[in-house]
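Below you'll find only one chain, the form predicted alone, shown as structure tokens.
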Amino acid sequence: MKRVKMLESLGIDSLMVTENGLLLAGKGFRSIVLVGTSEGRLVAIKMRRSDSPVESMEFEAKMLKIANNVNVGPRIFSYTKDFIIMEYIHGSDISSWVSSLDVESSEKLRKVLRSCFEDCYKLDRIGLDHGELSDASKHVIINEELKPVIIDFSNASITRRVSNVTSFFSYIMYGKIASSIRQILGIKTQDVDLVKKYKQHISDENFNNLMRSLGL
């Protein structure tokens, strides 16, 4: 009951339900994500689990707010130690989305990958490391407008060395969707030296050289 009152104080009008109960958009060992409405719009409600190893979600919320400053991530509306209220992103995880493509979808894939790399670069430039983009399948959603959105900043950091671009590069080149991407884009080899140069010195020049090597 206490949490219900807290949600009401945060402007939540209702929670979406299915025949099996509350609509669950995500579930982890720290939190679950519900879908609700606020002022007539759908919102994602990230709620700390009662058995969560973390005592507050405020740090994650602050990391997301920093990302929002460069237009990355779902827009955050409000938060407490138990809740993060943010924009609801309707779409498919990047792994499922890529798996649904065929060889005639190369331009669509290029556009999405380029956009995701640009968001990764924005985070690199401000010193915010997402921390989990080496397995982006759970952390990038392709929305209905074919815009990739990086989600879940629970393991983000502003103190460790950033590796967003290089982690996402590893994911698309060596992860579970690598073979599909190589086939659709016709990528046979990649210049690892360009990745090393970018890692050593994050700059527009090194980023653009890396993108050109991928045909993006």
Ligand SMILES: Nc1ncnc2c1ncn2[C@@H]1O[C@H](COP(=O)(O)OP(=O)(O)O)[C@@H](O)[C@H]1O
Given for the second form:
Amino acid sequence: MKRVKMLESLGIDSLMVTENGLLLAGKGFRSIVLVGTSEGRLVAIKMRRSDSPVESMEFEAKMLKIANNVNVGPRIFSYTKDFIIMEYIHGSDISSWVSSLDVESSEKLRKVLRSCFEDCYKLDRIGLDHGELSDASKHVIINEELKPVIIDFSNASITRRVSNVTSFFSYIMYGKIASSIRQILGIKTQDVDLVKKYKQHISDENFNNLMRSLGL
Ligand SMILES: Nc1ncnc2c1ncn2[C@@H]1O[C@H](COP(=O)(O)OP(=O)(O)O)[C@@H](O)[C@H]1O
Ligand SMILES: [Mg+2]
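The form predicted together with this ligand, contrasted with the form predicted alone above:
Everything in the complex follows now, all chains and molecules, and the chain you saw is the first one.
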């Protein structure tokens, strides 16, 4: 009951339900994400689990705000120790999305991957490391307009060395959707020197060279 009052005070007008109960956008080991409405728009309500290893979501909210400054991540609307209220991203996770593509969809895939890399690059430039992009399957949602959105800043850091671009690169080259991606894009071998160069010196030039080598 206390939580319902808290949600009201955070501007939540209603919670979405299904015949089985509250509508879940997803579940992690730190949180449960519900779907609700606030001022007529759909919002995601990330709720700290009582058995969560973290004591407060305030740090995560701050990391998401920093990402929002460069237009990355779902828009955050409000937060407390136990909740983050943010834009609800309607779409599918990147691995399911890629699995649904056929070889004729290479243009679509290029556009989406390019946009993911650009978001990763923006985060690299501001020194915010997401921390979980080497398994992007759970952390990139492709929305209905084919815009990828990076979610879950609970493991983000502004002190760790950034590796957003390089982690996402590893994901698409060696992760679980790597073979589909290589097939659709027609990539046979990949020059890892360009990744090394980018890692040593994060710059427009090194980023663009890496993108060019991927045909993005
Ligand atoms: N803004 C959002 N819009 C839509 N779905 C979301 C949003 N945030 C999280 N989710 C869903 O909830 C799941 C768990 O959220 P996540 O932030 O990864 O929690 P945790 O920190 O517990 O891992 C995600 O995998 C995703 O399916
Ligand atoms: Mg997560």
